[in-house]
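Presented below, as structure tokens, is a lone chain in the form predicted on its own.
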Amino acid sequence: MSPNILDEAIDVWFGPQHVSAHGWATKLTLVGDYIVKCDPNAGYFHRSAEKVLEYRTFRQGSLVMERMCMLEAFLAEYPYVAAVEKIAELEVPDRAKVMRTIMMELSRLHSIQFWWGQFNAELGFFTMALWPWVDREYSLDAFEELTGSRHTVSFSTPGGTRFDFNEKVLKQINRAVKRFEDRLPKFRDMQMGSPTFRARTKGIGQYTAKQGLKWGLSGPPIKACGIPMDLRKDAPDSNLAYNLCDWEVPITENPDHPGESDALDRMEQRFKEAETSVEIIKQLLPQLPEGPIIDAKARAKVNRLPAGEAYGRVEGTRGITSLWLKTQDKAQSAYRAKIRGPCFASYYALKDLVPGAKFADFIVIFGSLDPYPGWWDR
């Protein structure tokens, strides 16, 4: 390589106009077909959710949170609800715990299906772009029947849930789960058996577990390195029902490079995540108890909270999603809220992960991490 090779470098903005750039812009420095520098730039969404939460009541706050990532709305709203419940010392009924957990896992399944289709579309694998998007409609039908909305569900509320299951909701949940189970073998064969897909992903965007932890990765990007790190097992929430299930944290082991992960491993990990969600839902549905869906004292307690602070978190589709909440005495809204979305870390990991890769592989690496822009513009 010429000592003056960087004199030939050019800067290319990937986004926000690129069809694979969903509200973000990354500055890439190229020498020929290779990336030598990556400069991620967050800030194109301007949501200001943390500031908005200071002007919303404690029953309204979860509505702001679910809009941070509507693809996993049942999961996104929960950290705020959990923090309020801790400060208010609310008791969540058993029926609400089970319903919350079922809908969180169905939301995880839906979000994976959405990512699956989007990722394949960006790689030009059109068949596998359409099939998961057809199947996610079954989950969306259940969301709509339960809450009246397909994305902004507003389900969990401090002390319980806003809506209750009925026979039609249960039927649609079972329908969505069965549809996925029936289609999974065909999906896996089509996806993982494709020589073209494997050529585009195997050995691409490879990093070690040590690097991933240093960058702050969690969820599928770190479990794809063989690390069984999952809040549902490591720190189970008493207001959810994961303790009623028998399941194992899904991980993926790279046979050639143990403790490492490439884009192909991260696709395999999403298969396992979806299978685990189905397993949890199937175990919880027969255990759904009768009873109330919200603490009878919730409305009075949440109207004004005492001074305090709490930390709510959940194992989201893309990793650990959390919120720190601080309140003043007799407060009707938050004094301060700090959101920790899982995708800020995965987006800025590109600074170290992308250099050395070909320009055509950038979207493969980015897409395999599944970073959602709403989580980094808080």
Second form
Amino acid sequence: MSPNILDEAIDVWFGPQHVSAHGWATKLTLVGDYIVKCDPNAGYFHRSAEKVLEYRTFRQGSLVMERMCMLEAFLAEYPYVAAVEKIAELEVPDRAKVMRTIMMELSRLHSIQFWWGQFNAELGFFTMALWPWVDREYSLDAFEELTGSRHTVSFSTPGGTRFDFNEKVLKQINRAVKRFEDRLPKFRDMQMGSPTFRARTKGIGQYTAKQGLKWGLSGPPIKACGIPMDLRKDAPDSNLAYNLCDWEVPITENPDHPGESDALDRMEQRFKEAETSVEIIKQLLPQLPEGPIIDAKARAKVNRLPAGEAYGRVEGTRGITSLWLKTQDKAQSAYRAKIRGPCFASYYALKDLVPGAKFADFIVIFGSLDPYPGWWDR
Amino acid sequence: MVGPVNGGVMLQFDFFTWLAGIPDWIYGILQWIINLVLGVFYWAWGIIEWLWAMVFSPANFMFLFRAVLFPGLIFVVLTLIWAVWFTRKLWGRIQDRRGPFHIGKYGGLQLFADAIKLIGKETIIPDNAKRWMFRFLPCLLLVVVLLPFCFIPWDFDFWYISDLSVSLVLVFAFLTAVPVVSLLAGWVSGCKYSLIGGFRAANNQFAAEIPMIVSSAGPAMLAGSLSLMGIAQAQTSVWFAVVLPVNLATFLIAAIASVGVFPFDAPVADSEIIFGWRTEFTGIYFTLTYFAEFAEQMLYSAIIVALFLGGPVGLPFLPGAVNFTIKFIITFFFFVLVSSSFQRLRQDQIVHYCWRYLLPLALLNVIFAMLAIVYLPELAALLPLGGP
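Can you switch from the form predicted on its own and show the form predicted together with its partner chain instead?
The complete assembly is shown below, putting the previous chain first.
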């Protein structure tokens, strides 16, 4: 053994051709089986979305935004819509508010179900990967019935929504919720009760709340540390209907290390998030008011916006998703749009979080933060 | 002719003497040719006679039939194809999907289609790879895994290929070579992921081999024999699974760990190291390694049947080989079931679990079996103690 252990280190590129690296590449320096250095590299998934937004009209902008993360399309398109609504000073009808909230929560549920499957596939348990993916189809059916598309939904538009609920959509939302609730006890048992899962995730990727906040994490990775930081409660959006229902911000406490979270806590947190989403959907569905779905003056107002700046944000599945929009007078498209994706922080948190971990645990740490490459390559 | 002729020396070339010698010369050439042809003919005839004596004498013919057709190569390869189909179908059913169903009845021909596709693919050998070893090792792997099938006691009389007094040891000797081949394959591939996967394969064997051999020591001691056939014959009155249930479980788990399928698939963990030591193999070489994995699972299933589940002993109205095959399918079902029910363990956890839990459990069961023999004479009477 040489005095400097880095002399015996090897560099391993995790991506971009790696099977579990879909659009990202991280350089890992290994000494034996341990990672001593982690170098995340953004840029392999870059689609110039911010530049594209400068060339699209304000009604087209949300279509670009939903492609940032198609797993949570209803949530991803909302920050842009919110920013445009602030600048244009549009009034959103009540029905549109409730519909938006319901679909955003269903989108969150769907995204979490996808993440369960993906995380279990990364852990080598493909059975538990496919079971949530079957349930996810029920939400996708509702999306398809409502908007005609499974992923690129284009639901919210400045001033309201593009599509209206009908009987079949409501039935399918109820089906998705019921399916989730039926299978939840079994899933929880299979996931949290599995000895191999606990062995792989307990104490892995552990960080304190202070570290997490320093890295800029938000959403489930920070709520798993026991901090109830949630935009839905902290900064209620007047164009959404979270105030109509009664719910608590879900948090998870690590029994051994209060104020810290490991991969197991983050899985538990995802279960609670999904339960909260379902609770919100169930409370909002009976409160769905009748009426128009879009501001009557929206089309005229959104064609040309006055000069202004606005900041739209939403609590996404992976954390705070926001967009800053600047317009010039009588502009047809944005002067500048700056997207703040939740996963840029969680991807670059790996730089401090991963060194010292075993090579086999890298994908567990990475997966437990639920990063989506679309959110860090804008 | 010029030179010594008829006791004198001919100083002058005699054309007519030379002319008279030509028929002799031609006759000599003809004789030489005839002798050559006859020699070749008798040589070939000898070979044919020898082959006839070797192959078509009833005893030898049936041996070849067994070695090549029924419990031998063709049967094992067909079972292998069936095993891949069975695994995929069962995984599909467990995972809320249907498995292969397009080609053939219930997707039965899917494997042949896959094999043709894989063989037809381009074989890519990386620049950094050691070319000849890269080509040789997958073939060696399949051979090493298929060879021990000749010691499997499919039936007590006639329907088995060979029986050695130390066949259990020999089978383990063959199987120990498998991770060595994996490690070498990882080494010669010239890829970091392959190398890491190769070391992980060696690590798996390192973890699983000791519990597995200790578990198999129980049946060997109870039967007083190191031959798989002898161990199977010792179970005519009571299966060793009754006396050594924990050893059966530890052997099964250690066998799964040794093969490196799902809960213990660190050597080929696709989300961590792409495909481990198999990363660089393409086309036919990938097919060979893929089949070798299933062949190893089948081999362990067959060994479990022989060691613990009575071998050919079973329903009396069925032939022994059929009984063996039924139990073999049931054991293989457990392989598939376990491999679709757990998250992957890390390689240090594999060593930890195998040595900390499997090894003491296996040892304890052997000790309990010994105590039971001493204190329960009824049980001891059922076992052929002191050798068959």
